[in-house]
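Here we start with a single chain on its own, the form predicted on its own, put down as structure tokens.
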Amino acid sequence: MDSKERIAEGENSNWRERKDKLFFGIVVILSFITISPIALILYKLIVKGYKQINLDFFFKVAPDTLQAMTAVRNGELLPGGIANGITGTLLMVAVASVIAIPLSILIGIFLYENQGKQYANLIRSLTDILQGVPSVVLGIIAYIWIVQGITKGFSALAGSVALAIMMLPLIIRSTEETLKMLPISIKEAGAALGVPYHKIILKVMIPSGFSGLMTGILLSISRVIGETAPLMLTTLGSTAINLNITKPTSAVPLQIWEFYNNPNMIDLVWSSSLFLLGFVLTLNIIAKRISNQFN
């Protein structure tokens, strides 16, 4: 190689060093541009949310309009906190989840055994066509459903039946996901030691899949807890706590709603937003470890 080549070569090398750094650089800057708004989001909640934080926004009902008009003026925290809001947003998640579960993970399991069959290819479209419906409609639907046809009147049991409707797509189609994942050969040895097939499905291949199952429904309750819109059209809110599931109930996104059109109450909206945001953050980090360990 004569002198001519190898200038021409270090110079080709030193130009892909350049682009490499260009490119680099450019990630970098979109990849910043990208979680400034979070940041930023996340800033401007913590500033704002953190005074409100203390042992009675957690255990004290939400204050009247004449406690935080009092407050406001003597420049005093706020008094109470959204333990209604978080009592109802815990049992109505947690009656979502009895029914969306269950159901979700049979509709996954038949959906990997049929793939390719013309029912099962339906049940899929529809699911998928599901997880695009806006949640307002599905509030409308279980209004329809529960609150006029059921209980005939606003209840946590209306809610947590549109919270279920929005959960089941995401269970369904991580279920699914999930089961097409694990080697056949699991299958086919449980077949051959003679265990029945409900046997396999609940005792081979449901444990093996755990954190993808696991993973699906901890998301799918950080989607649903955080809705509002169908809320209102099921709950309608209360002021004090209740666990009856057949009666109006509150939760944190409609408190932050209420919150928002009372001026005396700005301060609740930033600490149950950064309250939220926290809660839902936890849940994405357990199912981020959850799928860690196990996988």
Given for the second form:
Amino acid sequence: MDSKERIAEGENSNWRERKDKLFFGIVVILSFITISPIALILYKLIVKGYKQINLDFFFKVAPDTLQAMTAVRNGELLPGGIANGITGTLLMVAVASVIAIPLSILIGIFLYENQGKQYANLIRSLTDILQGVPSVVLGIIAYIWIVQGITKGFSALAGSVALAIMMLPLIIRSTEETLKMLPISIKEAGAALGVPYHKIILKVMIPSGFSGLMTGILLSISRVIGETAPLMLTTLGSTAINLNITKPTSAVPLQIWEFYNNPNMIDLVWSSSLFLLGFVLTLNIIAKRISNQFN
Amino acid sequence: MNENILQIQHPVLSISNLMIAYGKDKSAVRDVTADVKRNAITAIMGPSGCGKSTLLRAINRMHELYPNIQTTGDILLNGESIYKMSTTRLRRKIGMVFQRPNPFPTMSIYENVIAGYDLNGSKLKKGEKDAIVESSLHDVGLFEEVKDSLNKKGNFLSGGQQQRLCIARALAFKPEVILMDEPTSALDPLSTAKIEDLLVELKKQYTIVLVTHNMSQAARISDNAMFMYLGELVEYDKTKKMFTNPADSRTEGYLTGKFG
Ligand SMILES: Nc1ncnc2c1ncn2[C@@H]1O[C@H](COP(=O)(O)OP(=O)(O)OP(=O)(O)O)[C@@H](O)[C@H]1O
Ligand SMILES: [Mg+2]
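Alternate state requested, the form predicted together with its partner chain (shown: the form predicted on its own):
Next comes the full complex, this chain leading.
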């Protein structure tokens, strides 16, 4: 009896050990499979793109075809950079943020406040649907609303609106989830001090969930910053730096597309892609840092 | 009406025919009438789910935060109906301390104590704030322990210290009444003893209404005690009298551990 039990136990621990090893192996393989595409992409971009990344890359606009052709013929680096794209991207992301952040935080608070209510569920479902709408469709919507309706021509504003619509569902959900994670006891503490409801939300709940909200915002920006299709339909592009939101404007992903279509500018495709990926990765890392701090 | 309801001169709180239901048919407090004595500790006891927290929260209208709550009857604070006051004014006069310490996580110790003023947008001078923070922390016996870290967040404090911080936050308004819902049930025995001593000290200046599951705590520190059962106020008397000679067989059953 006694020894039988012991044997059984021995077999058990043996099996457990083997199971542990098996799991460990599977985890290693899966991690490798997950990491390898991003590692390969980064490697390729760095090898092909690093040469073009210099001061001019950040401070000059893209070269014209003749300049590029000359440089290629002489075996030189392409002159110029993507300053028009960087400024355009920053401008459009900034305008999109101004539109999307307050609106989606308000909607997120509304959803949090109305848990289980039917109209809140409806809005939540609509938000999910919005998240699934292809970005090119949002581009068409922004084209109709803004390009045709307001600016009467391609404009940074139209691009911003398309990007803002893409940001909405991400920030709405992260706001709601963040607020739901906060203990209800701090809300009660505010109420017990006679603090009016809207002030509890603004001065207690939002600051307590600040890093959660920040994470959501950064992730939504990193999600839209590389969008190309909706920008083609709305802001078109521009060879010069433009900071007027009613005018056509360039953006980094648009420039990548333009470079790609010009056989002489292939080198700039790599460096611009490297820049864009680096930017997105940095945003993601910052978001991760902030959310770790939060937990 | 129950014969055993205490007769109290010039009560600070006067609850009359209070009925509270969650939704149409989920009655939680049934026809409670009672006066609360000034500068005393009044304990509310009773088995789980008998309506203690609901009654307590009704006193500063915190129960209105729940949806579909139905309330009838009245509560007078110094003769004035609490339903005629704004909740902001009411809750300045009737503070509340919760079961688990709940300091505001983003605020420093100093900001926590003064939060009631700051969050309500009161414009106080720095000196006035300092004085309020210092005296409130003094009153809860925390000042010496935290005076060098007033600008740090309170999360390094022990549970007992955090609970005293929350009491200080409630005291900052110099309220008439402090409501406490099982304020020591999440604390260790040593912190509990400290808070009990503090409450006995505080009743000189304040009126305390204390929900407790801990019968020996009620016996140790309360002057009067209510016993609730299924939403009814079954018995309300001097604590000594209730513990030595309960009038109702249900009270006796609870106090002798037959149920609850
Ligand atoms: N938010 C709510 N919605 C619906 N019913 C509730 C709600 N809160 C309490 N109740 C019900 O009201 C009754 C009284 O609850 P209450 O919390 O006042 O009891 P309690 O005496 O404080 O119990 P405990 O000792 O467990 O804290 C219970 O039957 C409870 O289920
Ligand atoms: Mg309770």
